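We begin with a single chain expressed as structure tokens, specifically the form predicted alone.
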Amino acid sequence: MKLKVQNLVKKFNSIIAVNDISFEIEKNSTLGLLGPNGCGKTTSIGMMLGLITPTSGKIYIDNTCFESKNRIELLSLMNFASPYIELPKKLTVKQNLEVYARLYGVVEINKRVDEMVEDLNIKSFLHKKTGELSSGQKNRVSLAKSLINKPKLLFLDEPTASLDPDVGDFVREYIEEYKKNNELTILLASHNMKEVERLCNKIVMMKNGKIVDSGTCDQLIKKHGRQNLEDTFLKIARSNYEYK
């Protein structure tokens, strides 16, 4: 699915979270929307995923206006992942799972439960009550979830925050693997430069509600004559640069 964001503002009484940004994610392909915390990242993701209402602008999906008539089969098609936002936490882990494949109307409910229990490795702890899983534990079912309707949009925000490398690293190959197996389009909300260069085929920048540059890893980081993308980030995010 294609995304496009076309002059999307939020104002939360006369403060300017989101200040007219517009960008577009191209079928199959991952964006990278990166900016320093209260940028405006996760209060654009919202309005993406139909939570908050934009005070103005247009988010288009495969051409098609998401405050159409077709927004709950557009809805259907979509998914997140977030370390922010946990799962019940009373409920085990194929509870959890099954609640939600329900909710998105999977056909086949115990078989697709069985392959992200499998491809995930959480069998392990598949029967345990939420609330007391480790972050890794909680990451990788927060992963299962946000795949369980085999979504063509997904958005991740900060799919491996906390964890550690050997986990962190297991997340991004299987969302490498899963995306080379599946059409699949992503919008990936991170801190983690490294994993944006390694997953992200384009990336945009926000600062303070604004987009501030865009281009690939690679543009980005000449362009700001620096090595690296880490780099190029904390300049922007530092400095008082502007996207021309």
Contents of the next structure:
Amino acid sequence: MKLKVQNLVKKFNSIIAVNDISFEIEKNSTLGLLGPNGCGKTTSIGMMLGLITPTSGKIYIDNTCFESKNRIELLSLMNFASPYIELPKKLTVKQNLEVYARLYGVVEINKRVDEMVEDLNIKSFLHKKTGELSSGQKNRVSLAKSLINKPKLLFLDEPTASLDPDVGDFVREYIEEYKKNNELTILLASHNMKEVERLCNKIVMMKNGKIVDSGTCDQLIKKHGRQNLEDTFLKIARSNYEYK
Amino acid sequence: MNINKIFALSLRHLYLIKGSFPRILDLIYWPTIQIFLWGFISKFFTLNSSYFENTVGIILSAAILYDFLFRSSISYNMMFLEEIWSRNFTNLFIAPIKISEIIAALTFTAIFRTLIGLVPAALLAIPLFGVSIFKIGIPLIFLLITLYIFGVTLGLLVTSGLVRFGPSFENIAWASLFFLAPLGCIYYPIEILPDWLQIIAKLLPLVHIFEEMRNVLIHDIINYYQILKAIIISFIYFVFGIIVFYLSYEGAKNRGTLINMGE
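Take the protein just shown as the form predicted alone and give its structure as the form predicted together with the partner chain.
Expanding to the full complex; the earlier chain stays at the top.
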């Protein structure tokens, strides 16, 4: 599934949170949306998920413009995972996965839940309440929920934030493996540059609501004369660099 | 509307009730306390006044019906607040579920929460005070339906505020029903109110519902016109509530409050 963002603007009163951004994610590729805190990443994702109404601009999913009239149809092909949103804490993991499978109109619910449980090693805490899980376990459940409908377009907002290196690596490896076997386009917002280098085909750098640079990891590192993506990020974030 | 999705959202709240005994206890506790409180107060007045014989029956029936309204509205608000407290709000609004399906799911599920609280209280009133709300007969069904529609409407208006303004609107959720209670003429006839307040009170379905309840219990007369009036007024408010909810949803999307809404 291809995602195209065209001249997207979001103003909150006099504040311009997102300032005329345009980019494309090719089918089955992963785009990293990077930028310092408050640069407009979350607002941009919010608009792409239909949670925030853009002030102007368009979002196209496989050449279909995302509008109120096709919201349900397009949302059923997408999903989202973020450590900053949670699943109902008092429900067990199984109950949560079942509820979301139903909400997303999954046909063979038990089969799909079992697949996710198996793939993400969830079985040992499947009947535990979600609120009682560790960060790593919650993260895996959140990922399971985000893949329950076999989305064609997945938004991941800092998927490995606050995870220990082992669980973080498990999640990254799982995403890589899942992508190999399934048709999936990913938009990844992350502050973990190693993760971005590993998972993303292309990067879009945002600053103060604008796109300040874009390209592949290697292109950006080379262009800015740095050794790695982290240094490149720091250079762009701290300078008055303007992308032409 | 997709019945499966409505069922899915209902299931989320039914699992919540099923999985927590303290939650069930809490649902039963308050209506039962109300019955005890009003039962003893009205018994005292019966022994010490010559107003009319059935004081306990009238006041206790009013208390039960008012509690039904209160519980239906609070149940609706609580289910919505649960989504905010559990930080599940974003997940819910990015799921392919229509706003009408969310409203339908909350409306149907609120009845379970309401009945869990009210049925034990209503049954308890029979042996304790010799008062059975079921004596109202067939009109009781219509009165309950009207109260439920109005309770859900109040819930819709409060949840509209929660969607639009976020969790800071929570206090209004608890205060909303107490604001309307004096105008609802729940425990007293409408004539008690000053003339100008009577005009406002008549715009609420509550006055017609509770007047009719007293009519049945005191005079044993059923005025279906009065009941129909209450149903129509409730329904008008319900449609108004739905419109306000849609407007709030659009407002929240403009303000960006649907994302990362939590405690």
